[in-house]
Amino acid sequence: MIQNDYYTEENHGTYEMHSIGDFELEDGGMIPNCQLAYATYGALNDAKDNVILIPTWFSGTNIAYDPYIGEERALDPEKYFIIIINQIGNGLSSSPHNSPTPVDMANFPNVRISDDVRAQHQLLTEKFSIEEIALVVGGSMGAQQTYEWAVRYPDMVKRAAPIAGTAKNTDHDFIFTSTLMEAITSDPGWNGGNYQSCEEVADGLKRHANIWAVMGLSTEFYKQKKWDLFEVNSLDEFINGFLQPLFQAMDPNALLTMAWKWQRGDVSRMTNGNLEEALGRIKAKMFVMPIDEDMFFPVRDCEAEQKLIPNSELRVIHSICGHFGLFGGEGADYFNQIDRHLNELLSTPV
């Protein structure tokens, strides 16, 4: 266990912790006294049917969704009880750097998307006695968890909106994520995962950030020099002043934990590898919402899955930022699209 001052409420907003006890993992192993960090907005109504669940994306925490939530928005805390649950290994929930022996640092066990969703289900049912979810919505790895929720708990999830993510990860994404991981593990300071500070892995985290710069954004973003969308004034500021410092503050083992589960996200694990059968289990009304310039989860991959889902629709989001459109740098141009689709989805009888 080591200290990392990046993972504090000062950086990630107010959140609460809930223990789900000793949590057994799908691939074997166990996280003792597994802790889930979560943030809530609004109030749970008496019928407990106004729940919106939001799972987090790679490297992100609950604060990343703040721009998506607000009065008179689709995700309106005046109408809904919105709960954002930080995935295991993201730095706030139980993670390699904040867990005690024998699961600290390099000893942290492999966690799957399925483990996250089972853990989240335990939190919702134990803590709040929730039996129905009006909407599950999340971006990227949050989309992977959204699919898992809809397939694993089809009677509980009434609506679902995976944004910029797939139900089964592709070979292309697996290879890409391997390069992200190798950027970290090739740094001698990583020391097999037993470093004393993320600063010892600064070079690896820098390379990790540089790879994100290539694939996280669209070629058009660079062509049009849209640095101002991230509140910087040049390419140098975008890379050296925004992306590299962002990732260099994070815990390397946390990033590796999330990357491993990202690579293996696959709802067809529940149906002996049959993706069509898995997606056919979904009872939720679903809007599949890819981003048009996304190089990780292109529209054609998302559409191929959407066609296998009963009662689903494809709703393409435009963003020159590609996958990083999730950050919402385009402001109203992006969020108006998200709100329009989610408002329609939430108003659809189920």
Second form
There are 2 protein chains.
Amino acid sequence: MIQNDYYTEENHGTYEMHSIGDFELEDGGMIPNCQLAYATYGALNDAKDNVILIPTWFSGTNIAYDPYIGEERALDPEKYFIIIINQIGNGLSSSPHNSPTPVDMANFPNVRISDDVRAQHQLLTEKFSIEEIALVVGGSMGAQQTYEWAVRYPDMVKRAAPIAGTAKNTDHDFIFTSTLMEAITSDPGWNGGNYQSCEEVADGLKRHANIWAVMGLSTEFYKQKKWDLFEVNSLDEFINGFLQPLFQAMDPNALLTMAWKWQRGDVSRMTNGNLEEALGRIKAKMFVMPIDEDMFFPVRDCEAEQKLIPNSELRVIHSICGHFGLFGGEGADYFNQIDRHLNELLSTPV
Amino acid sequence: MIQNDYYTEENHGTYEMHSIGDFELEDGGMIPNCQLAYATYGALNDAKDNVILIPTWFSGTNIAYDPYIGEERALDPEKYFIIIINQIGNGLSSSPHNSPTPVDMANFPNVRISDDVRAQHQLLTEKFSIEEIALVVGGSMGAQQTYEWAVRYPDMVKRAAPIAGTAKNTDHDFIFTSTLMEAITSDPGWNGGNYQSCEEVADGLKRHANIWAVMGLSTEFYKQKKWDLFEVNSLDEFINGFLQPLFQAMDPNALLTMAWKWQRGDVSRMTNGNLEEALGRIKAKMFVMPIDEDMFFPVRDCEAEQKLIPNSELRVIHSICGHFGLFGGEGADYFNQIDRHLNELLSTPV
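Given the form predicted alone, state the structure of the form predicted in complex with another copy of the chain.
Next comes the full complex, and the chain you just saw is listed first.
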């Protein structure tokens, strides 16, 4: 275990911890006393049928969804019990830097999207006796988990909205993610995963941030110099003052754990590689919501999957920020789209 | 100087060398006895009005344009005197690895697109007494040089066809190119530019290739598994068997010299930053030819510039290979488009 002051409630808001015990992983290995960090909004009703589950994205935590939630919004804590569960390895839930031996640091095992969803299922059923989810919604790796939920627990998930993500990761996404990982592992300070502080990997994390700058936004974002959407004033500030410090505060092994998982997200692992069969299992009413300027989860990739899902519709979100539209920098221009679709989805009888 | 067996006539076809003497650079510094490597097809006619000039792209040499040229093609050596001039720093013309002190290796000065175009102008006028160019055509950094030619020597350039490139490099292109450079300079073997062999920088060159894999093609190329367009059979072969060895054979400092130049291509340097004024100077009939799937020279960026060019048309090329469409892997599907537009351009009276 090492100290990393980024992963605190001061930075990520209030969250609870729940142990799911010794958790066996799909790829082998086990996380002893596996902890899930989760944040809730609103209250579970007596019928336990007002649950909205939100899984987290790469490098994100529960706090990232705070701007998606509010009174009079689609994700309304007055109506719903909203639970955001931090994915394993994201720095708040059990992760390389906060786990004791034998799964500390470089010894942390490989975790899959399917492991996360099984872990979340255990939390919801054990801790809250939840048997029905009104909506699973999440962005990016949160979308990967949303798909996994809908395929793995089709009777439990009534509605689902994967935003800017896919059910089966693409080759292009795989190689993109590899460059993000190589930016970190090529830093001698990474030391095979056994550094003392993320500061020793500052160069690698900086390169990691720089690749995100290329792929995470859109060419049009840069052309129109939309720095103000991230509350900075120049290209230099956007890269050196926002993106680089953001990633340099994070744990390198956490990013690598999530990246490995992202690369292998694939619901067709449940059907011997048959994606059509896997997506055909979905019973949820689903809105597939890609972002039009996304450079690595492009609309056409998401649409191809949507066509294989029985009770689904394609709802394209516009954002000049591309994938980072998820961050919500565009404010109402973005969230009004999200809310409109989610309101419609939530009001659809199932 | 160090030996690099990649830069031979065996690999790049026959070329001539011409010295333009001691060549002063726009950013300061000078290349003593600066050598330009050039290849020609066909013969210069008596009127010296049948010249087609082709500048090279990043990492490419004269040989890369061989599939663009042929009898009954637009670029027909039976009709035209076609001259391909290798850009400074590309490994064949004066470059870090082949230059003696005081400009060897890490001491090689920064070179700009404008330097290349001035050097090429000197070659054409000194060596061949050419005063008129029927067509300047080039891809990517070759397009950057094409724009520079049309703005810098408007009376000399009669027609111009920049393919998959811009007149003023974008911020997004700048940061993308930075990641390509960081992949190399982060390799301890690069040693500030003073290695003994490119093999010492193999890891950095591999990461460089991997980033090209993400941005150089298109998501659809990977989705449709179009490996056969590069004469390989799998994703693994495409990355590990084609792209990585390709870049690992090249000189790291050469790639860095070209990348620095690419980042700063900007015809508005001639007009105090006024792009509209610079492009307004162009007298050539110009076809602006972006590739529809290009991830970093997108059509809309090229179209915005085209609208500022008096006698120009937008001619979009389709290629599932994105920017690497330039490599011509699609054969007739690609070259028929190029030939059709260039035939029309060449038959336009000016």
